[in-house]
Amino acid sequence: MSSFADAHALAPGPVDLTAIDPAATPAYDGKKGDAEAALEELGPELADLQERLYANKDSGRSVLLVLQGMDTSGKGGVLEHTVGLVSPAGVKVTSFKAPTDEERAHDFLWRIEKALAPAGLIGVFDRSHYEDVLIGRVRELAPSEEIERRYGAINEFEQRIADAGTTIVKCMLHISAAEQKERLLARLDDPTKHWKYNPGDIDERARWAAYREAYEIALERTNTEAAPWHVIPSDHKWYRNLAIGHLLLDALRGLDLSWPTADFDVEHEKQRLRDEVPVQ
């Protein structure tokens, strides 16, 4: 495993996010430009392994990257700069918004199940089923006993899909309140970014401590062997992108994928092509 995995894998037990510096860069001592170049250097191997995963789709294997974090923590940036290093044909991205009336009529995991990537693909959840124990807890969108039930339901769900062949990479993008404020101000200063701004983001900042507590509970209760959490310091975008690039590379390498053996006689097919009548 990479040094990034070692640095950011969440230890079992109670979680204190205030003890994790969101501006830290513990697994990389280079500068921003160096990190951006290092991320680009991961591209060829990531693309090769993603293609191998697709070529081996009959094996039932897939990868699920879960990106969870406060607004402006960089989920979209990871999609662009890190996931964007592989072919879009091999990726299924789902961005979860507030559930529809139809989705509310089902269990909270119903829409998550439907969004899972098929075998051979990298699935990416931009937000995820964890919204139902984060905003659901902070905004009291469900009774407390239902929120409690959901932690166990999440663990059972993730264990089931892991057993079925999905490698799960869960990343909590850990950003400071001060950095979020700067990013929100930057959006307001740039007319091309106004579409990304939601006045409700300021209202949510007033609940920062409640969200931190909800994250700490969710991280502790759902940090399992089948689906461990990684807390990624995200005040530095370049470090966040590089760290998740290494975690994704670790996951793909761990599948130990080789190219499928041809189920036909290669030399015979070559001879058929040599012997064919020229196309007019």
Second form
Protein chains: 2
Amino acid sequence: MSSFADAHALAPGPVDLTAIDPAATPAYDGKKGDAEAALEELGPELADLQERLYANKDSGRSVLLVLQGMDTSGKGGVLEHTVGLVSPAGVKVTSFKAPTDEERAHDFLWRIEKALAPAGLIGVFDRSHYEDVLIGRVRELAPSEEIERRYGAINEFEQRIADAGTTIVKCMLHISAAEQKERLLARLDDPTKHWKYNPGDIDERARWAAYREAYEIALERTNTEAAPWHVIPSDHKWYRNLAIGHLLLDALRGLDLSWPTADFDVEHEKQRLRDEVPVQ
Amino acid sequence: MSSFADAHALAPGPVDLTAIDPAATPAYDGKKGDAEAALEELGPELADLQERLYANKDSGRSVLLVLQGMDTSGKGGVLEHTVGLVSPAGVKVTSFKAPTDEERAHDFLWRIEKALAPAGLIGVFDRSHYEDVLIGRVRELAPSEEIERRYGAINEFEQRIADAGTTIVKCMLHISAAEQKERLLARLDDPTKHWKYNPGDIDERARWAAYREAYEIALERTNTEAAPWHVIPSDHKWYRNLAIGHLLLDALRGLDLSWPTADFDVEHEKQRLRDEVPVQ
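Having gone through the form predicted alone, I am curious about the other one (the form predicted in complex with a further copy of the same chain); can you provide its structure?
All chains and molecules follow, beginning with the one already shown.
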């Protein structure tokens, strides 16, 4: 495990997000430019390990990266800069929006199950089933007993897919309210970013403390051995991208996958090619 | 349209692949290193245009890049090096394998329809519905009347999705039999590539002329205005990646998408943020 994993692993028990500085850069003492270069340097190994995972798809292994965080916390940035270091052929990204009527007619995990990446791939959730205990709780979108039920249901679901071969990496992108304000104002100042802005964002922001509490409860109750949470200080985009790059690297290294050995006679195949009737 | 598009557009009428040099580099007079740098230079504009497409998802527009070619022609390389220039959040890649029992129980276009990217995304097909008139024809996997039917069905299908807002970019990755032999031997020489090799590859290779004929027929019969074919000389990987980068860029530029304008009062939103009750 990298020092990044140690730095962001959440201890069991109650979670106090106010005790975690969103502008901190734990396990890293470089600056922005260094971090961007360091992230690029992870690229070749990430790409190699992603290809090994793909090559070993018969092993049933996969990785699931769950990205959760308030608006502007940078889920899209992680996708572009960190996940973008591997071939898009090896990645399945799902961005979860408000559920459709069909999705609402099923248990909240139904659409999640459908979105899981097949073995050999890296699945990425941009938002996830955690919305159902975050906005679900804050906005009282379901009765409180139902919200209660979901924590256990999530743990059982994650345990099952972990047992079936998926390494789960859950990241909470932790930003400060002040940083979010800056980012929202920056979006409003830039006409090429207006499409990302929704007046409802400010309504959600007004519930910042309620969201923090909902995150703290969710983090505490679903921080399992099978699917541990990492809280990533995300006021610095470059730190966030690098830290998640290291967590992804740890997950892929942890699979400890070698290249599959040939199930054919290599020398015989070479001979077949050399001896072939000319092809054109 | 770029000079690359002109260079690779296929004229209407019969197609003779033997007349197209797989080692040519039309519309480009640089060398390998120049081409790799030129491809990287396309990155920022491709990423910007991909984001514009995503931002305009309500417009119903999307792009579909179809990659077809013999084994080792470099479909995976295009995904990694060219498609990899944009955020994986904006791309939906589907790699088509031999159809499953469920897929076989439907018309050949059923699984294709299901794999289409939603509006706002770039869909990429690594192999495609064309397999059903390529290996389908060469291996006689369906009666000849059924193969015949499929060309028209493909044209109607592609016309429909083009009419519905999808810009279709079809690329045939054209390699020589000699280059394929080199690449297969290189795979056999490298234990980290053995997983990509299948002894059946040589059996398919022995049908090179039949595949060429199947390609020529498919290219001729499905080279429509709505979904034109491009034959990309692909013996040089760097040329292939760059040429397809230009075609993708042309397709995205051709959408002529501006950033969506705000459907809210920007100044009012700024004021709301400035006036807010302190959030923490």
